[in-house]
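Heads up, the chain below is alone and in the form predicted on its own; it's given as structure tokens.
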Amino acid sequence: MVSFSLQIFFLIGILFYFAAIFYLLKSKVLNLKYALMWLFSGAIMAVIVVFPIILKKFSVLVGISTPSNALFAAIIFFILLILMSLTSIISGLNEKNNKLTQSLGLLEKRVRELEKEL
């Protein structure tokens, strides 16, 4: 399977990953509701590193011949999940931006009409 030194190396990498996420959360660069997907994917990575047998059983269950291919498939799945999450967030922000722009336009029109009356 995976050598012990490689597991330690991956665990240290995952710790740096979590440290970066928590630093971004602490410095208010990243909101918690947007960071949950990143924290979830980090937790899954940690579980796979600590218990590599899970990856082997997953690959057998899905019918993938080698665990490394199953790992790549899982990584692609998580990347797609994060991309869909970010796309939905951006779509919501775009809609809010459009509504704010329309409201601002209506307010400016009203201010111009009130200034003409005075």
Second form
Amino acid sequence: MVSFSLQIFFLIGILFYFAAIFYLLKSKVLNLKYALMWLFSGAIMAVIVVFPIILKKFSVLVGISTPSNALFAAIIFFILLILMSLTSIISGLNEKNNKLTQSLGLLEKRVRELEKEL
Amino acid sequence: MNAVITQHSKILVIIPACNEELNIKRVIDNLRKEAPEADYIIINDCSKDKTREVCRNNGLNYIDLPVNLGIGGGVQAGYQYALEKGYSIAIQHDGDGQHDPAYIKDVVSPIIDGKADIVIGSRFVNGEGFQSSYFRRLGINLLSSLIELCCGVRVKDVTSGYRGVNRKFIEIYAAEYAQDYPEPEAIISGAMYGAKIMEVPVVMHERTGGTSSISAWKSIYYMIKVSLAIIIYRPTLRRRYQ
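Coords for the form predicted together with its partner chain, given the form predicted on its own:
Below: every chain and molecule of the assembly, starting with the one above.
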């Protein structure tokens, strides 16, 4: 079973984690849309730290012999999820960037031609 | 090109150019001499050299992209221009001197006759002129077979950037066009939209200046990437153009 002091230590860590996210949100360097997945994963971490029995039940259920390994598997899963969503965000930005660049190029040509007529 | 062709169609030659200050003037001079009936547009894809100055000082018709998009995004800007200006046929023609504008009439005439929607100028139909290195040909053959396997169109020179399309595909390509290594993917998307694709023989030259967009180092990565793109293209197709 997880010791009480370790639980306190993890809880303090998670508090710092949330504080960092809220700081980034407050200083507007992080969009709420993209912060949601970080907040969500933080909430799950907090629940697991407060009720470690969940982790134990889960590891028995899927057949992982030590709960800590189940924890690592869960963490890796969430990191993969976050990375994938980052890639999809970048792809969307890339497409928008393409469209903007193309219409900017076409507009610049029109402006150049109009200026010539003046 | 005969008078009938010019009467019926407005033809635009799209010339993507990235760092082609040494070639672009000569390419346009050749084009005007060989195909005076066709209009042209140079897409200066944020060149780091003096391509833009060469275009401006010689009074060439050009679009200046403020950010480098790569060949796909550049050519797509050309299709958007063709759409905006109401051209009925668009020809892609490289700005590095590899393509000979004398073949524009060969690329155009099947489209005018209604025999094809997309025409690809191919080095390998007659096997004349610059044929590329052995390994590159091997790679092109592999991609060609893969495309035939995946979507049933037989095109020998799948990486040829010398091609022409009719109005329908100007509209489609203006709305969606593959970005990174677009030549093989554009063939598949054409096939998926039901294009009649035809190959006509052209003679290509070895490039005379500038650097190819595909260096030898990147060839293997290119093969893997394009093969994957071809395989997953059909199951993931989402039609944006209606």
